[in-house]
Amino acid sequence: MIDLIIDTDPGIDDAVAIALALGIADVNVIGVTTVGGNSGLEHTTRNALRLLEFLGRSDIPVASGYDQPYGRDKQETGYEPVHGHDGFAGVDLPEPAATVVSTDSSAFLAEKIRGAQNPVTLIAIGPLTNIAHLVDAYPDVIPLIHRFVIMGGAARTGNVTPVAEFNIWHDPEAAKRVFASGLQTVMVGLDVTHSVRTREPLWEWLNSKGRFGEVFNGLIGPYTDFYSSFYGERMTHQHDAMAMAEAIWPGLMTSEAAFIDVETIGELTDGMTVVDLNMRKGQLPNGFVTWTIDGDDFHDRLMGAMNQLATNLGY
């Protein structure tokens, strides 16, 4: 059994990334903060607690955090061609009953990470505002943290600029300070989840689904015709759920370990993350690169546990 935290800005892939935790028996959902980045904080919370609410989560508490980026003016949030103008494609939702507990994200984090009865692993799937402000704030908690994952950033490529990746490049002073806080990260980045393809036919079991699979065909619908409009092939890339997937299941990816660090200041490469695999500075190691996934047992272990969640739930 792990505690997990979830980080996240709800966000279409962040929804398959949460309902792939919820469909695991063995993992314990303990809280999930929010972010700006997909969307404003207003719609990523507001995503968040909608979410649980039709996946009969409820109980788990939700905080919010930060809309205004670590170190710099506010970016744009997200792409309305992605994720729609609320970040879920204007699916319908029930509104929550439930309310955020907090707004002080930081807080919340470490009372969560000190009360934790099994090892805490902490996945931020969004922008690293939330988890710089929380190193800031509680440096103690730092070392209680069993294991952390992000999606973001890549070593070869980006998807918002030439070398950027979204996540990092909406804060990337965030991230430089993340990356510098002593937390051993795994990167699970563009270099990983460009390179398995989620195409249609994979989701065809939603139909049978009721509910559950109306909400999701209605989320996963629009993000892939986005993806066909963008790479001509009805597929996605599941980032978030990939993501999530290695923080259920650790080394269900190769990695390799390296110092990252993030540039803030290029005219070219802002946002950019610098991993160096050498340590050609002398620096040790802050984290492992993730490389490759057997793309046919993601599937299986993603589809499997959203199926096992929509049979939970009758819908």
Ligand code: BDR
The other form holds:
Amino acid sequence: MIDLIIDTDPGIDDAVAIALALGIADVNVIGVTTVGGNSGLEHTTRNALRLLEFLGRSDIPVASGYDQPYGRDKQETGYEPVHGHDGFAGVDLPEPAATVVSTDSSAFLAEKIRGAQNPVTLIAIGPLTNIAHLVDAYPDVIPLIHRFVIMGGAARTGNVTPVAEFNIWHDPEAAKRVFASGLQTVMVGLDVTHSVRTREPLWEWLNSKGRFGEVFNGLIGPYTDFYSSFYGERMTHQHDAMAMAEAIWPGLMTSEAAFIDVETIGELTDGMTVVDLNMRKGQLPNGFVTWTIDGDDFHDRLMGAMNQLATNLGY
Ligand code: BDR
Ligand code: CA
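Other form of same protein, the form predicted in complex with this ligand, not the form predicted alone:
After this comes the whole thing, all chains and molecules, with the earlier chain placed first.
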């Protein structure tokens, strides 16, 4: 059993990642924190609350964190075409009855980490703003985090610029702060998430799952439209669910120890993760970069967990 804390900016692939975690019996989700990223904090928080409620888990406490990046003014993301004006492609989910238990994500995270009954895995699938503030405010909790997994960065590519991935690019100073914090980071970046194409037919089972299917089809359809405009086929990259899979099943991906840092001043390279596999400057590794995954196995686990969740909910 692991105690899992999810820091997220829902976000369509975030929603899929959360559903994956909730479909696995020996994962105990002890808290969710929200951050600005795919959409503004107001939207990402509302989305987290209404998604958890829809999935029958309004018992999971949600705390909101930061909308503004850690070290600079908010950049215009231009990412509305991916996640829609509200972060959830306008999907029809009722307003949440629950509200956030706190607007101080750092205090909430510290309390959850200190109080956990099982080894804590913290996964961040949005910009690292909340985590940077956590390590500033409560450095004593760093050694209490058993595993820290992020979706972000890449050793060899980018998706916002040729070299910068969205979650890092959105708040590079936060990522730099986190990599320097002493937290060993498992970096699930585009090197691995771009290697798997989740093709549309894999979702066909949703059509027999009533309202559950309607909601997830309503999320995944527009996300697929976005990717097909690039790739010319009906597919998506499930970045956040892939990071979630590595958080739940450590070692699902091949990985390599590395010293990871972030470029924050480069004219062409702002927001790029610089992955040193050879410790050129004599540093000790501060994490692992992930390289490969068995895509079929990932899909079996993802679809299996979501199917189980739908069944548990009576669909
Ligand atoms: C990451 O950026 C966001 O758009 C996704 O939710 C994912 O976390 C992929 O670069
Ligand atoms: Ca995300």
